[in-house]
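Given as structure tokens, the chain that follows is alone and in the form predicted alone.
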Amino acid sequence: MNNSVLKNIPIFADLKDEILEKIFSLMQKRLYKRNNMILMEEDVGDTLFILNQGSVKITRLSDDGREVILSILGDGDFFGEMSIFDGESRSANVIALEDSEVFVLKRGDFLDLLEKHPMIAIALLQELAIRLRRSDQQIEGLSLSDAENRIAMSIIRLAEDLGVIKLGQVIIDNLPFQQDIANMAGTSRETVSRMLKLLDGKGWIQRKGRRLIITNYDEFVKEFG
């Protein structure tokens, strides 16, 4: 591992090499196997996590004990920032969806970096604004849409978070399991299975194992977004 990997992390992408070297020296690398719990809700937190490789799900439990997935994060994303800023306990669980590699920064080191390098703070605020906007859209979609549309909207979220755009298509490798998609959409695994088959049959998507391709992403968003 060397500091060049930090250039692929959006909140550090515009920094000079010497600054990246300093940040890199403050980080520790951690590896998590699929289904490992990385953070637990209500734990005291003083660490920022930056996802270098892999994917994680951000979850909470509903009043009746069901898992609700708030977000899925992929390469270059970060989590744990709320406890960094307010010093309070963690607000959600974070679980590895696949074998994942993360960098960790202690609260004091990260706050010192924000003070010395405002560009990091600006990039961080931009990312938080994007997440807030997506959360608003998710809340509106869950409250106004039927189950099948919620599943399609969840696929759009996965495309935004995990997908790679190429020639108008979006490719999602290592698609989360159907139960995880159901937990994102607030529906059942059976409904997800039925909706994926329907979308596949109509030519909106193609599936091969854990890979999903949205064949015309712009049109898909117009139809379901």
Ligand code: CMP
Second form
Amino acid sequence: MNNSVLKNIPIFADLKDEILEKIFSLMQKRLYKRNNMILMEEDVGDTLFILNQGSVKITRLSDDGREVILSILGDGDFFGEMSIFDGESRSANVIALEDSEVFVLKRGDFLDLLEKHPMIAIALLQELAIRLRRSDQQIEGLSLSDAENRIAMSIIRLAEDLGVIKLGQVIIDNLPFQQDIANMAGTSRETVSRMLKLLDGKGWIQRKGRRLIITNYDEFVKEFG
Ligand code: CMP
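Please give the corresponding structure for the form predicted in complex with ligand CMP, as opposed to the form predicted alone shown earlier.
Below: every chain and molecule of the assembly, starting with the one above.
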């Protein structure tokens, strides 16, 4: 493995090879198995994580002990930046949804890189703006729509976060489990199961094992987004 893996990480993508090499030498590789806890809410944290391969869910527990999924991150995404910037404890749990490979960077090294290479900071801010927009949409969706609509909206978020678009279709390999989709949408697993069957029956989606295909993504977003 060499520094070329960093070219697939959006916040580093535009940097020159020698800078990538420097960054690569500062990072430590870690592997997590599916369901492993990577970060725990309330823990003290001073490291940034870059997800080279895999997917993770960002969760918090509601007062009555239910898991609420705030977001799902995939290949090339980063997490752990919030504690670095505000000095508070970890804001959420981060749990591997599948076997995942991450790179870890120490706070001091990361802040140093941001100072020396403002392009990284700009890319990071762009991503944070996207995340804030999504959270705004999620708040709106959770308060306004019914369970069916919330599930469809969660599928759109999964398509954005984990899907690959091809000829108007979006393919999501390794679809999270129905309970995870329920925890994103604030509903029960049974309702998710019913809704997926309904969408399947109407031709909006196709399912094969853990793969889900949205047959016409633009139309799906028009209908449910
Ligand atoms: P930190 O608070 O250090 O640890 C938990 C991480 O989860 C946090 O940094 C962010 O990287 C990530 N996180 C928290 N909330 C969200 C969210 N709404 N969307 C995406 N990522 C989040």
